[in-house]
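Starting off, we have a lone chain in the form predicted alone, written out as structure tokens.
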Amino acid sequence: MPSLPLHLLPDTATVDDRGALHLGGLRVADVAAEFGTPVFLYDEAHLRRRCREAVDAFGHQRAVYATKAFLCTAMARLAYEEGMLLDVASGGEMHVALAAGVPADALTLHGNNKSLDELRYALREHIRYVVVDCDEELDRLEALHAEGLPVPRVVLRITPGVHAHTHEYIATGQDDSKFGFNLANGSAAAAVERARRSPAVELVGVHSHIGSNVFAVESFARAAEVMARFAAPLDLPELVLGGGLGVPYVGGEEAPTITEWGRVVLDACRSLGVTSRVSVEPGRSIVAAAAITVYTVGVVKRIPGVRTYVAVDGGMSDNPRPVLYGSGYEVVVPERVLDPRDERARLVGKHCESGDVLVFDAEVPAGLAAGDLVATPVTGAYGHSMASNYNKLTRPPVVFVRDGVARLVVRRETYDDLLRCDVD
């Protein structure tokens, strides 16, 4: 099998002739002994440049970061200072913006059942506005008008009975959703009535998202076609088209660039005389590639005539969505990147689960053996954020790199991490 699909690495990754990989002008080995593994190695250059890219496709604040892919305060920090505002999508990640230094302006508060408490929250900072979800929604923001509160401005979010191509748990765009006033049944009309009556709320737009990991440009065309028919007799100065632009994952895998992707949305929105201020949200497509994991092997089992095994010092608490999605990754070797992959593994986890696997049939270098590195690209986006401490792991750190210098931006969790919220 041919070496791994260099396309797939972050933007400044480089190989040394050597066949060393090298990131943000360090040799990643280097960096994996400096932090240790798992690790979460980003690449800051990358980064910057997807989030440029996005405002540079749709303007300057109407690119919004779905903070919900990876967050951290220099995360935040990061997608504010290129020129997006960030969508966060609970109390929680409301406040990591807020301490990251991202005024409350610049913040739009996503969820399909936010808490009176997190609307309080969300109203008390004047976030820039509310995405409504449902009526329970404009029920907890009319008793918190009772209650003096500001009234806040908000845009309703509808479900516009566009099926996207992707995994059925990140698809949410089709009739049969949890999330948003459906168009097909009257429920979206029923909402921007209701909406525009009450004193509570400030009715400002119209949003909707079809879905995660959508590589079909036309997905977003048709989106853009039916939510700009809906929201053009409403005469409100915010379309929100959201996000769900794919990344490749594996070799032979294609996706459109927020470019391309900015391309059709706006042109289909023009076509359709669409006069509001359009907006979107991309995540994935800003931090995915921009990350590589890297684990060091423990243990490598082969069974003869049935499969070989590589385990390493993580697993699905570092990366469920292989677990949750069957999504593929590919494998590389940090100090063998050119090496022909003639040899198939199953790359699993440390876990106590048989179902603990990251790479179900990775094409991989031979004679892997403990204590090599070996490191999965594209993990820049829920992998950090969708980790967890199962078996009582401890979270990996977060390492921006960038012109030689290795910063920790998230540290690796200790022990006594794990007992900080016992109480007894």
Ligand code: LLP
Contents of the next structure:
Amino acid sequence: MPSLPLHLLPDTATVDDRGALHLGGLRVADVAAEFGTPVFLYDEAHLRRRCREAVDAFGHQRAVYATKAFLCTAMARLAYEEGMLLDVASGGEMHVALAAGVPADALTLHGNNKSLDELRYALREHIRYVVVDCDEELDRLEALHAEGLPVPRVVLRITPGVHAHTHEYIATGQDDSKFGFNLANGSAAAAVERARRSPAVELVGVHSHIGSNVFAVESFARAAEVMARFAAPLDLPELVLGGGLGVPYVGGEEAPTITEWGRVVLDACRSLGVTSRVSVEPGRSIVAAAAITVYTVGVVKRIPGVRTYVAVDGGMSDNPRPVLYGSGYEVVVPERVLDPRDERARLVGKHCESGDVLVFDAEVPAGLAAGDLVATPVTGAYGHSMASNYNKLTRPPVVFVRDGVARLVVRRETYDDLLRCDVD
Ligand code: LLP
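Taking the form predicted alone as the starting point, write out the structure of the form predicted in complex with the ligand.
After this comes the whole thing, all chains and molecules, with the earlier chain placed first.
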């Protein structure tokens, strides 16, 4: 009868004496009743605490929130208010951050294939710096210079040849990667030379990001070391060491805290005599554990001798991570948190394919039935941001809870939203 790993829940989670889960001072079942399901519920205090932890660990304007993990105007504002800069990886992310009122000089632009239009947008807005990924982007920046656009500050993305131990789809530091200028084969040094000579850019630093959901702090220390050695003779003001800190998703997993990550990275830089400003780009470690997704059970199919399927009102359209990366999640029943979890079930969605799985083999309390609420913790990163309209499901709303107040920050899509772009 394994008990629920309560540390996976957001910081303000509490359980009342009737076994009901509360977040941000509100009973989860009440919030679900008000906003419907599925719904992403974020603990705002948790979000703010993680932003502040990153700023305390790395310094003011040295912790850059990777908006790809979760972005809406409320989140962009929150991260900025707490002292973070924002990393945007497309013109669209930049647009949302600017619409939120985040000043352009707090934004850094990423991407491995930025279009001329995206770069033009960034230069017109005077963003803080562009992280240049390849020679074609330097060509495009030179073309924009010829058009008379302002000269941007740039940081070059380097592939340091450090293999992070994570899922192959989200490992990026190894030589065999679509990202960045390769350190080992001389492309990185050649790019530095080119950028230094070019009148179209002002080279201010170098960047690396070895991958995402990395648990081994040694990998970060190793990347810091490789990058510090490369950067030292260049004498540039910025050294950006990417994001990538992992978080526990299921019982038994443990990850370093942001504070511990900061210590390892900054110690490595200090011991190598780095004098540049060292900054990082955390996404997942800021937002992942801040949210739970709450669903309603619609069907329980018990196949004797085979397995039990519990089907909910969402699925791979609001959380594609299990299907994409085989990621694991736990299941919480918000009204029965303290009940023994002595049944096993496969939590599935309502999409038209067998691969539509949210939790492959979940421990759940006995007797789940249609109408019960279930929730998956640690869905705050790469859930809402990777959500789709597959099967024309409408994307769920996002609700921030804090001090007994629930605030709708992204409304649920409507059927009309599904027709918004159809013109004929
Ligand atoms: N900086 C750069 C340049 C990145 O490419 C990324 C993530 C980050 C920072 C933030 O990394 P984080 O701290 O969130 O690990 N969809 C995948 C994750 C893809 C990460 C892409 N890049 C997932 O759901 O696991």
